[in-house]
Amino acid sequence: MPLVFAGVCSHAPGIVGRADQADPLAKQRLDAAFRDLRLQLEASQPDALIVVAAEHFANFFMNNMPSFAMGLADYYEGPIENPEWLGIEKTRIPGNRSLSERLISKVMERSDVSYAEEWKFDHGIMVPLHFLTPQYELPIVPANINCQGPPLAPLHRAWEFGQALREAADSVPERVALIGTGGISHWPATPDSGKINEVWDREFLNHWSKCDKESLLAYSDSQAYMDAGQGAFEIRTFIAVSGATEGCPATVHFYEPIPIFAVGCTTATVDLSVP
């Protein structure tokens, strides 16, 4: 069945863990944006949600870091972080092993992908789920793109991974939704944490909302690192969603730099009705 929903959002741990330190009005605006994103996701009546995220050394490390990986399990657990720090209690999240196996097999036809039968979700997945599936009832298929350290897959391969995910989603009878989650400009775990390059973010989101493949794939890691921090490597998750929805325009519903969250917070959806 054709993909029923696609969008992107931020996943910074401070969104939940430091919620009480943010400007109350900014936090209210972000909460409302996540609520609207959840309602749009729910309206698509998905049977499962693929979450394309950037894993933060919780399951994979530099001695074994796949460029692309997907979960193959009936359930997952998270968050792997301290719940008191993250602000999300540990829980079990449903998966769908049968669906995952069929999706992975299809993705493998055009994109090399590893799989994991055990996966501890970190904030990269848990923060979006906290807002988008707060009852943790929707089966999740996690998909990771290495955005942490070299060798990083070239951006065109992130695009192709998204295309492979779309072909896989369209090949199964289940109603599959897709969300990409990452930061745009941010400098996590550095003295510059809290710095946000709003101009860079807005330019990237403009390219992303137009599904401008040429502009999106023209970014270089070295320049992104200089202009937007090492966290900007996570644009791969947004680019994968663009690859999955090539030719479809998108709408950025919310963007606001919130320094205490250390990222420009974003929610956006893709109009899948446009071929």
The other form holds:
Amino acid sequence: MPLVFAGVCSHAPGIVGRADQADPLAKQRLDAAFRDLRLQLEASQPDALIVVAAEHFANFFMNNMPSFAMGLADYYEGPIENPEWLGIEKTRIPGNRSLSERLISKVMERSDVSYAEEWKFDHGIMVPLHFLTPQYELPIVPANINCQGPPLAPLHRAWEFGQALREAADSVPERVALIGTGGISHWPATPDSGKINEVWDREFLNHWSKCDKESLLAYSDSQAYMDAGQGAFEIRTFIAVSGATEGCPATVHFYEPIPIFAVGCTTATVDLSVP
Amino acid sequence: MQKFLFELNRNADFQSRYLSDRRDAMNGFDLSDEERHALAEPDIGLLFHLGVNGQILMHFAAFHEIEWQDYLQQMRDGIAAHGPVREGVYAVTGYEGVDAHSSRLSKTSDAEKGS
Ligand SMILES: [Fe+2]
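Now show the form predicted in complex with its partner chain, given that the preceding structure was the form predicted on its own.
The complete assembly is shown below, putting the previous chain first.
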């Protein structure tokens, strides 16, 4: 089946873990945005959800770091973090090994991807799932892009990874949905946590919503680091979604900097009906 | 040092070992005396200065029940006491500290508004 849904959202741990420290109205607006995103995802009636994530040294470390990795299991566990710290209970998340195997085999035809039969989800996947599949009933196929430990795969490879994911999703009979999760500008877990470059974010989201390949791939990590923090390396997840939906415009439904959550909180969907 | 924290963050048995004897848990890891000291204390500011990634360090701080704002302040204090981050992601372009960074960013955004 052709891809049934594509979108992006934020995944910062503070969104759930420090929810009580945020401006209650801002938190309500973000919750409403996540609810709308969930309703759009549900309306697409997916059989499985590929989450393009940017995990944070929970499973993959510099001793053997894959640039791209996908999960190959019938279930996963999460969160790996302390449940009280994150505000999300430990649980078992369904996967679909057969679907993963077919997707990974297809992706491998054009993109080098590692696979993992064990995967403990960190906040990068758990926070989106907490909002989007709160009953943990929808099978998940995790897909990771190393956005944490340089050297990082260049942006055009993230784009191509997205294209490979799309080709794979379209090749299976299941109804597959796709969500990318990451921060835009942010300085997570550093003394600068809470700093958000809204101008930079809005410009990036403008390029992203037009699926403007040239502008998206023109970002450099060194400049992004200076202007938007090391958290901006995670734009790879957004760019992968653009690669998967080349030619399709997207709509940013919600963007609001919420400093205690350490990121400009974002939800957006791609209009897959266009091309 | 990051490998030690990566293992500690993932593994409950290792966490118990660390809690019962912090220095003993470090056996088998390639660590300098300064690193062992920072991990045993724990000295969050020194660990940040030495180059531990915040995505690893914040879980170590949470494990020691250091509250979020205290965690941020201890990193700032570490930079003030020991100087810029020595290695890793934050040293790539020189971690300059919060105030310098804020003032440079506001200059950038003022310039963008003006243009
Ligand atoms: Fe992240």
